[in-house]
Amino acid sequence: MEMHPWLPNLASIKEMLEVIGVNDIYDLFSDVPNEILLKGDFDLPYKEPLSEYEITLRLKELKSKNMKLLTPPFMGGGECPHYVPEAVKFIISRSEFYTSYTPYQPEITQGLLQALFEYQSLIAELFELEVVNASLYDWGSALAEAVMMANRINKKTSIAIPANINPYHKEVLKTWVYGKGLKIIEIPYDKYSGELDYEKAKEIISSSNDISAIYIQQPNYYGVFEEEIETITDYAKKVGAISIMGVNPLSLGLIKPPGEYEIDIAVSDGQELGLPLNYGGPLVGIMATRWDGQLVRQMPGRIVGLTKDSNGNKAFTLILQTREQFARREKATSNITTNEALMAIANAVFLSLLGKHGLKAMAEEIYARSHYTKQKLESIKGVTSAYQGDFFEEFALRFPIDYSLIHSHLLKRGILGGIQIGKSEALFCVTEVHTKKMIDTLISEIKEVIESVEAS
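Please write out the structure of this chain alone, matching the form predicted together with a further copy of the same chain.
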């Protein structure tokens, strides 16, 4: 290869080898056993470098194999579609941010540090919790880290989790705690309201003296509000367990934040705060705790703090680094290094744009649109609410016919329906990106398919 835009020194090889004092690049690999040295190039479907233009053609080809939907998905399950303001995209496209790395040298990366500190600060206000780290991977892994924090604090090994939490979070949790051998106990939920079965919860928690952590998700997987969070925090205190609350961040424009419940640790995902769906990733795991040294010292991940420089000026730097893997190795609070910093900045920009007024307006709009949709769908003959509790953004319905018939009908019309959660049940998500017109189309299409199936 003579020239390549990303390999500037191809034409200088000889000159550089001369300075080094060897004849051939392979002289720099004389310590590699000859028998395993690669002969020839990799065997990839792309032999010659593709030009940028050719890459875009391949991209176009792949894109054409994805289906073009008419409306944003009516699908949630841990990720709901939202509008990402251009200002958010614009800021995270600033390459001083996105081509940077963890700000090890604070003096030259004050801007990045301040942006991350602002993320932490805005989440702290949203959650009413004092300490927030600079991000984890996603909600699922944040939950797993919280549970392992609890284990490090109280050395107990059982974790009580509701059956109505996000099932993907549950799967992640199971994988992550496998190494430590922690035991997961599931608390059933009330099939009528959709809320946690608080009586069972009390029973289960009281009957064990090994409960390390109790988790609750608000609203839960079915979009239903949990009304008795206090029961969990009370019982957690009673048995010396750490209370962990998962929370939909946009719902906090309307409902009580974790801080108002004296929750120990809150976890969430910032996807709803300015991130596109990204086919499931990157997301951004949020973790926040109360102002309690025991919690803070066991917190995983980077934390940016406000401090001063040697001249007494305001300055930012990574703090409490003795928790981290590079300093503490096997005694670290986590192995995490690379996190989701850029997504955290997106969250900070998003929350700044919305502000106090916008957050409330957004939460109300989502509440209203999802309720409107559910009401209208329930007015179709045979369609009923799966759970009776009040809800936010997502809701589950029971249909008079197999939901997969509805789903495939909708898809034919360019609409991605809800997540099937039973033979004739599905979970829908409605947000500010679903206009009344789109919602009404969804409703009439569902009506149409139900009527036509029932007629036949």
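Having looked at the form predicted together with a further copy of the same chain, could you now put up the form predicted on its own?
If you are looking for partners or other molecules, they are not here, because only the chain is given.
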């Protein structure tokens, strides 16, 4: 091969195939089912390459088709709009931090190690759990990793999860446990309060001696606070299961942290701590555990520790990496490599800017605004609460007409309403970015469309 080996060299395809011992390039994809294999060229609208200027014009044309919303979205489902201070954007944009790649070499800079150590320390204080890793991909993958941890520790194969779990997290979990042959058991929830059915939970957990982990989400997918978490942790201890708690980090400005419940593992997402909405990502998975050697040893990802160098100076370093694939190959317990460390640093900056008093004030503001919105919407004739339990940030409502009609009407007015969760039910999200004027506009538009449909 005469040309540079790292540059594309389509003229040498035949030579390369001969070297690796295959006759055709499609032989390299023999494990891909033939019916889904793309053969031939892409059907592109342009028959020849466009110039940079022509591409810019085309992109502007496409961008002009985007809808401009009148207000921040009232749609959450676990990813909610929040104000991101400029300082967060500025600090993570600095060249010392700005990379999509997660450094895992022991010799990475002390500044980056310290930033991740600060992230771990802030989350540990917020969750009141001693050990935090330097982030995972998102909440769903953090939950799946926690379940895998439990399975490695107690070798049991059934996982008890609430039926009111975030459905996207459940899909991730199902995908991860499929290959391990783990069985997922769903615990039903009370259709009046929206909370987990704790009596059913006791029956399900007590009737099996193979429960590896029990998961509970606080608040649950419908925004409702679970009020008997001790019931779950107590039963987990009785049957030798690992207790896992998923928690909205902002809600911890109002409610007890996972550590106070003696939870084994807590998981979450840092999206609500300084990350903007951006087509569903990037997110950042949070994981914390008790200071228990068995749990810490099985924790995925990397942990930054504080130590001293040979001269007695303070030094940060990566510890407990022996579970990762670059160190243990196929014996690794996780494959977290390019995770979301930059987003974890954004969380650290956000939390340090707010401080514990700011976080509490923000949580109180979200609680007040979401309750005001729900109360005002319920004052519209025929609109009722789907669940009676107290809630944070998100809440479900039932409407007297098909919700898709309401949603379409709102979109025409430049408002993205709640997620439709039933023919006449929707899940709304209200945070500190929704002003009273925005909320009142939402209420007025919903009232208008309901009255219009009922009058027709």
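A quick note: this is a predicted structure, and the numbers were derived from the prediction, not measured. By rigid core we mean the largest C-alpha set that fits within 1.5 Å across both forms. Numbering follows the first chain given and starts at 1.
Asker: Once the core is superposed between the two forms, does residue 435 show a C-alpha displacement of at least 2 Å?
Answerer: Residue 435 C-alpha, core-superposed: shift of less than 2 Å.
Asker: Once you overlay the rigid core, does the Cα of residue 408 travel 2 Å or further between the two forms?
Answerer: It does not, since the residue 408 C-alpha is displaced less than 2 Å between the two forms after the core fit.
Asker: Has the Cα of residue 34 moved 2 Å or more between the two forms, judged after a core fit?
Answerer: After core superposition, the displacement of the residue 34 C-alpha between the two forms reaches the 2 Å mark, so yes.
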